[in-house]
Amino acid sequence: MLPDGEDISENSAAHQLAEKIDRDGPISLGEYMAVANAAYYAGGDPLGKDGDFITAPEISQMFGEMIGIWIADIWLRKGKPGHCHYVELGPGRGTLAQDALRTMAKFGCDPMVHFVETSPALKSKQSELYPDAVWHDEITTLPDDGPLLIVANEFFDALPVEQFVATQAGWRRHMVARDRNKFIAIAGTKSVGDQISKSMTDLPIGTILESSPISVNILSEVANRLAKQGGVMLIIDYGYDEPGTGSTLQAVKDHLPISPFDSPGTSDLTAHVDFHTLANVARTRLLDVHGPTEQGQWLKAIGIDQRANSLRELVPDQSEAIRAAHHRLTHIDEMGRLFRVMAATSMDWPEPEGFVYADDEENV
């Protein structure tokens, strides 16, 4: 049986998940999320007003321009190394790359372009802007012959997470089952206490812990390459700086929140990024870690206020739209505080700009 009220094709994520659960029993939350998001991103372009959500590069060109200035600055202070590669993980429509690379070129920084993307629909969008780019399905095929300038904006949040819940019987993995044709989360039957830190063993019944093994694996691969080849990685996403508890799994459809277990494959499933763990992984590879800090503080520290003022002077009829975009990107009640920014650099690369902690009063 399939979920009530849905027209589910033979190739849909809901049908695939339902069949697997009915045949083999409950599956891990990570597997559920992986199948759902693979189908979702393969199905079309999810961005913009007509999609399900809007990312920072789509809000204003200022976002990509600031990233371009930031990369060009550290590249210049490194001594303009040749044969660099611009790498973007999950580049969406290519909007961020377009704004960043245009800005970088003004400073003589003109790297080869590589996109790590699996969505056919988004690859098509990206190829319209960058027909000469090189596409990769996996991190492992990235070039190994020069420094890497890596950007990951809202990439890690879409990667699968696993959840563990404290029960009367001990720690159990959160699984996804079916009940009356609906997908539901349940506690597994097997003990996973050996996967839980001893410092967490006395947490109250019902406590949920999250982890993202695939995020750790990807960052480990990238960090190993940076340590060997040189370069920098910039991560921008919503998440948390210190370990915490509770579920952060969420789903968005038509710009509104829905249950993550409603219509898998037709909504964007995400979870908050564990910057604490990612930073520790980078440090174990002998990279220098900078941040995380708030997106609003970082953008202001590298000059978005000045860029906004300049744009308002250039196109005064767009002054209010520019002001609104600046507010959305930087204000603490918008994206300014929820989104975090972290960088990891090879030990022989300069310290990047922007990682200061300004007073909250500046985010107005």
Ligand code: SAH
The other form holds:
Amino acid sequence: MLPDGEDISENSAAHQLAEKIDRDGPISLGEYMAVANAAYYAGGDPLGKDGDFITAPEISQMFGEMIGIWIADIWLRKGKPGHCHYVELGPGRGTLAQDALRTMAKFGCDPMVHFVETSPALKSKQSELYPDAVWHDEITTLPDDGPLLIVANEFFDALPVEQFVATQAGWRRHMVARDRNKFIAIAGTKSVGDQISKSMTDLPIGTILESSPISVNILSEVANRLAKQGGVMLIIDYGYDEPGTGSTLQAVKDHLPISPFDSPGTSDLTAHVDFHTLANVARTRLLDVHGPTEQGQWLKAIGIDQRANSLRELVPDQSEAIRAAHHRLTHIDEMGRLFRVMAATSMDWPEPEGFVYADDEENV
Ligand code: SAH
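The form predicted in complex with the named molecule, contrasted with the form predicted alone above:
Then the entire complex follows, led off by the chain already shown.
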């Protein structure tokens, strides 16, 4: 439903969606989410205290610094290969890139910078920090020479998901229809049973299964390149490690949850990331997968406690703010457990730091 007094014709994403539905009939949830989020991110900078949501790099410089240290470490152990490309997917304000690249430079790791970003507003913000970066609307235009150092923080959760619902009549796609001034989710009329894996077919009526074909396509393309060119990829996001059921679609506006069908294009629409599927895609491209593990555990394993302590000594008047940021990034009741960290490396690159391996566990 649109907020009181707001007409569909005054909200361009809502207007575009309504027109399409009136013309062609209900659209898939993925299509709805794609239009809504493209309008949302194009509209301005949604990040930070004054925006709709805050991300880890915006909480503290420590987050990007840890990612920078992690990349520099594996790059050094690989023997400092030249002609590397730093690639960030959905870099937001560019804060993570700035903190990571500054840290990497201290170790002599100074790659070319590529940003995959579709929002004109955020591109212009990123260009204030990195005027010489190369921007890409799609993965397909990334360079095909030299190893890739790829980072994606809170990128995959912004990509569209499709949902399938178990009905009396069998599996149906969740579609978005229009009911006067409102958007509503309905079960589609076509059977989609052939798209549901055999192990899931007996689930109770009302069960929802989610999938993100766009995420799978993007990861497949990235993984193909990593396998050919060498390098690493780091994905950090909230999500699930094992296949699950239920809708994880959510909308956030002014730091508060609202209905995903309220006022599309004016709230951040996200879904939990299916790490299980992403890991499998990477493995089929013969990449080594590490994690997913908890963000808090990973940050501690690569030294965030030490970094927080040295920062507190450097700027004692910020000591309490640094302690609070460290807590927020690492504690299990804050971002420490909900957020997962997964890496994929090409077979010829060393094992990355921060992940617990079976051998280490035996040695504990
Ligand atoms: N990584 C940043 C921003 C996260 S918000 C941070 O942690 O602060 C999601 C980012 O992904 C934004 O930069 C948004 O514009 C971008 N984005 C969303 N959908 C995209 C798409 N389909 N292709 C490229 N970028 C996209």
